[in-house]
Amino acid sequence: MTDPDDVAVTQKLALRVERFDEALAAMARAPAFARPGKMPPLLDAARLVLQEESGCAAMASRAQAIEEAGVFAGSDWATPQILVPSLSRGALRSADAGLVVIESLSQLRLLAIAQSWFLHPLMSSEQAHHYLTQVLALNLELLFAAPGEAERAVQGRLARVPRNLFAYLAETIGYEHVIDQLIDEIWRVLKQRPIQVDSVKDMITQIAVCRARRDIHWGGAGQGADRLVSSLYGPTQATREDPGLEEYQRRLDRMDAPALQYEASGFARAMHDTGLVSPYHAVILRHLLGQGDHLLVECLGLSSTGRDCLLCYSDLVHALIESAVFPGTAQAVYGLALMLERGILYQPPIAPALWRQLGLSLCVSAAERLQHRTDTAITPEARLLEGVLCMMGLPLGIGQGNNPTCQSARALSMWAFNDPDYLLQMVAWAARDDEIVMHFEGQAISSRESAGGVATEMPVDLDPVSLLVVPHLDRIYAEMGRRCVGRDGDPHRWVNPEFHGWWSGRGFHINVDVATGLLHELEDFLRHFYAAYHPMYNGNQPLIHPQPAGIAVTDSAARFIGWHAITILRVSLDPSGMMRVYFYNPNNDSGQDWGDGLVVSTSGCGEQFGEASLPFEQFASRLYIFHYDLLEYGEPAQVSQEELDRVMGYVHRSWGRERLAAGGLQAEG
């Protein structure tokens, strides 16, 4: 027999959904100028639906209709690919009902995209799933804990909305696996050793807080979190109960040399295991400055290469620690360790350039941009120096997320990898002079005098160096492109070598007609790519300098998403004997499913930290432009037709499928 209470709840929800549908239909019919006036009744109707237990499912089923009606138009939510997961915390805890509701509708839209309930033109299902995973990690208390008094006082009945939202998200994605999935996701990202780890640290902090609560029943989930939590809050014997920075300093003051060495080695193991640095690590490293360089070597976890480099440049290393390493800039420790391991201080320009960096006076605009993203306890100079050390140590850890500045991020990575003193010069110009001057075919281009760049708004979710340098590079890159207007062919032919460096090959191939967007001489393009890069067809010539290239990015259904700039780093056999292309992707996460069996690997196939890889023929199937040395050429005629047919099959089943009716090309981004 049906429960009368259940019938009443169902009828109540149905009436509220009906009211929402009427408001949504009114907005869809309204002209664009009248839609703002339709928003208040629509959001109020949505709030009433979302407060019901099954309301989120009703809204999620209408996600495409909500999108198409223009609910998100004219707001930050209109471009979901640039949304920042950490901002969801404040939005969902707001007393502003409209803000809570539209954020919730956005999350449900992303769930619909992640579940492939509808195709969004600006975001793939993988991107949406990745975003939701981070949002769940950052809001675990809304998933597991009851509302507190403060929450009820601020939001009242509105507090039901975010809790209903996260319960539905977790149930749909797989409630019983949420925590384990989050932990696996964190480890997967950390294996790529990104420079930006603030969001990862926030996720780990939320997991630690939830694990400490007695009212949350974890069952067998979350076992892999221990190493993550301890790496930040208790990596050593003296920090295992997270005593606080002041108490830890008192403990260090009482330690003898053997105890300090044991403590230092514990920090080094945790840091190199995860790529994360505990604030306690910064405290002990500063403490060890007066205890002898052998303890600094132990604390940084250096091999013989790094040890020798530290001992040769002891004064510089001490100065870098004093100026850059604080609990609030702890990641500088990892950047410093890996920079020493690279041995780049032995290059004559690097040490004097770092001394210049230590004494650099920041211009007002640079200081303001750096101060904006940190607490007042850390100076802009220290934050920038932390970024410099991280970039010099982790040149493949630079990310630009979903911003349209992949060309600039790729350039920074290439310089940090291949020409670090040039990178330091760029940083000095941008930070001190608020201007960068580069040359294009002999003519100077000033970032100060150039018009707008590719990005309409400068992103703020960047590492400190990118935050200062990318706006200048973006304007210069766009200006170089403007100076190629009117030339036949793709402007990257001329821009890439001038923008990235002399080592970028002047030879150039593209497999798409720029005017029409149609595939053009695909087989010839592939033969020349094999001849230039595949060791079996180029005389077994290894790649000496990283080379810029452009790929056609596809989603997990092999549907075309857009053009993207990457760097080809090397081509070699993986541990299983398969020929792979190892490349750098300037996104913050390189592990992607490009459809038709192409899953980009970031670990387990011979990748070094920060590299992505694909089997050669799979990579070739997503390539649309590449550079090569005109004087070093292989044997295109030797490439078998069978192999070329396999690659062309990948192309025709994915991004090339629509090339017969495509429009013109746009810049990589």
Given for the second form:
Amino acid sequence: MTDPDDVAVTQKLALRVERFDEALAAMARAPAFARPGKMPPLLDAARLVLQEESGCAAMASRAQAIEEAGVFAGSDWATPQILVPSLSRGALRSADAGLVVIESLSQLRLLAIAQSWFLHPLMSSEQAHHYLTQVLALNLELLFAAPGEAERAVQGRLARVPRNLFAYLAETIGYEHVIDQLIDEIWRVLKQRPIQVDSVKDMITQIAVCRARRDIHWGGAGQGADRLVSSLYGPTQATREDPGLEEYQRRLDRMDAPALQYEASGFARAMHDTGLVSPYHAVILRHLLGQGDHLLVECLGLSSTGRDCLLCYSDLVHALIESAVFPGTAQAVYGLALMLERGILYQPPIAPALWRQLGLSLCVSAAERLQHRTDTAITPEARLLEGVLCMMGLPLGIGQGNNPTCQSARALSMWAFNDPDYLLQMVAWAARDDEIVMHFEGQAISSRESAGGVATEMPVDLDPVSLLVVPHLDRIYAEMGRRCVGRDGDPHRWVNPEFHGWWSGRGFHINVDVATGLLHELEDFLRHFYAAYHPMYNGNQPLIHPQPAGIAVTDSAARFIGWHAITILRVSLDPSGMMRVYFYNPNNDSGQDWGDGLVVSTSGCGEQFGEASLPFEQFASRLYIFHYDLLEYGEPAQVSQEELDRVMGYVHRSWGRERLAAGGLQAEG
Amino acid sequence: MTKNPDKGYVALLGWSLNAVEAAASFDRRYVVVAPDWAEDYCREHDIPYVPWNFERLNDRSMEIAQTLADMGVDVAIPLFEETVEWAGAINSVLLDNPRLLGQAMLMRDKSLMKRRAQLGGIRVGIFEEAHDRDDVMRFLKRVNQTLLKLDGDPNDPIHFKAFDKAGCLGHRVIRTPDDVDAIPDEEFPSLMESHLDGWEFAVEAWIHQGKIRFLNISEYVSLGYSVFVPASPELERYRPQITEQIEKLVKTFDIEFGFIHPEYFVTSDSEMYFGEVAYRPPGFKVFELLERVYGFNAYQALILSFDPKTTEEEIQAFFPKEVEDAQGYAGCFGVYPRRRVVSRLEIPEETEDHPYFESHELTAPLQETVTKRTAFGTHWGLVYFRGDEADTLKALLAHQETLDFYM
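Requested next: the structure of the form predicted together with the partner chain (the form predicted on its own having been shown above).
And the full complex, kicking off with our chain again.
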């Protein structure tokens, strides 16, 4: 027997879906200019479907048709790869039904992509999955908590749409899976020690908020969340119940030295464990400024290297803490600790350059760019200093955000890693003069006089230093490319060494014919790469300087996505005895599945924080450009044909499968 | 859409996105004649466009006619009341028929058109022109005297309409001297009509070569609020008489081609009274309703019926059979806020949940205080319904008047 109520519900949904299909057909049929007029009824029809319990499934199954009818055309939703998960919060809570509905349709489309119901030209299934996990994490309360009065007042019946959406998303992806996967995801990202941790902090905050509520049932999920939540909100005995910054200061005022030491080491442990810094940590570090350097060492969790460095440059460290470490710029603590550990203060120019940074007055445009969007208590100067410390401490933690500026991010990382005083010089120029001048084959190129860069819009989702310097670098990089127009071959041959530094090899190999886009002398290319980089074929010479290289990025289906700029950092045996290439990827998350069994590892295979790695053969199969030193270099390596065939097999099964349009700058990076 | 090279161009007078969309998806080549604010949009979307500002006819009228003639345009199609006389002027040149201008002028003046109808033997109510409030008072008194009302009896209302406005714009119902005082000066001169108790309905008729090719009856549920198509079986019963009336109208107004949209009353004794006629698409989105039930695009029908190069076969192939071929009934309801202060749009749940509900085009309120309605005025947006039963639809449309859409 079928329940008559069920039948009625099914009929109602069927009717609404039918109306939606009519609206969708009208949209698809309409000439492009008339489509905007078809949108309001279409979105309204979609809203009625989505308000019904099983409506989301109906919409998800139509994802491709919805996209192809042009529903997302002409808006940010047209390019799902650039969508920012945190913006979904506002959109889904809006009183504007149209916004709620189109955001929901977009999420359902991403679900369809993630489930491989729909092969999207711009986004892989993993990317979509990754995006959805983040969206779910940022909206956990929509999943677990009963609707609040505010939600009802603002949205009325519309509130059913995001509710149904999240129930469906979580159901399809799996509830516990969501939480646990989210926590795994956060840990995986944190292991790469990114500088930009705002979104990670947002997600942890969401988890914390939801865990504090009794009306949310977690089941067995969420066990691994404790360390994450406590590292931000209660890493020590005296902060355990998240007492608030003022109360914590009062507690500190009453503590004796052993108690302070106990607190300090608690913070240091949490920080080095997660890479996250609690705002309380900033409070105690400032408090300890007057209490003797041994407590500072304890609070920064320094080893003997870092400790020596701190004691040598005590005044400078004090000044840096004074100017850079505030609850709103707490990550500066971690940057400072790791910078001291790197021992780079012993390079003669670094300390004076940091003193210059401390006294630097920012030009108006730099101050505007650095103004925190929400927290106005953070001064642009402190923010920049926080960024500088993080970059000096975590050169491999620099990310390009959602911007096509992989080249600039790579250059910043390379300088922070290899030539930190040059980086400080760049920052001073950009912050004080609003201009950077670099030279290309003897000709000066000013960032101010150069026309547009690779990025068409000003980046916003970057660390403070990148925020300031990347627009300059991007313009200079693009200008260098323009000066190579008309030359035979790939412009990176000339641009890379001039842009990154003298240590980039002037020798250059590329395995793609720029004119035709076809693979070109692949075997020869590989033999040369082995000869230059593989310790078994280059006389066991470890790589001395980081080298720029170009890779063909593929998605998990091994389809070509685009050219991308990376840095080769070292080639050596991993703990299991396999030869691996360790590299830096300016992409925000290096742990990617490139298809055909190639999964880029970011931890567990001997990687240091921020490094990505692949077995040598697999790495070679995605490489298309590398540099080497012309003078050091010998004969092509006598690699066994068997090994080369394996590498070429990887190439031919992935990005080498079809004709490729090569050339141009690595703008997609 | 591939265009038919054997046909010429048609010109659409006035900017209507739905009309342009229909033309772009039809086999006739077309050009949009619209004020220059439409220029950027047309250029951006490759819509053929001639800029023209439709003010009163003037000595430049010949210029636009010549421009269109040079482009190979065969006929101009008016989309709005304000472009009807322009179409007449232009078509009198394009089709070399000077009487078309005069015909258009008749269509633009409610008083003239009533007299013309009267001359043609069509029944009309009592009507008069009013130049000031005294005229209105006198008319109100005389009409009620005629009805043998005594002083103190509630008056039968009279209708007060601007001469040259479309639809319900400037339409007032006058019952008392206070109502008369409330008429602003700028609404004069205008037309006054006696009130007829009965069933008001409108007709959409496509004419080609002097013959009616498709005749739709639109039934009003309440004037200014709601309409549906095709009419209920009770009203469709009168189709033969209505068709006869329309044929009389076509003959009286000497209409060879195009589209007319007259309004009638049918009184309890089955007598038809002519209200007015327009030579342009109706307001209230009846075209969209027709497409919902019959599946043909009424704007494309407009192009067909105006284009002198349209063949008999095309006409035959294009139009469905009235009533028989309709898939159910489609209606729409014009929403007016019922409260004086509103802050948000909220479609009543019962409305949305009704299986007949299709869509709405209401938007969030721009102002908080609702202007008091004096005339029928402009609704804030339409709500669309469709279903199988005329009675259900009718009751549903009527019921909407009791609901709040703006809170």
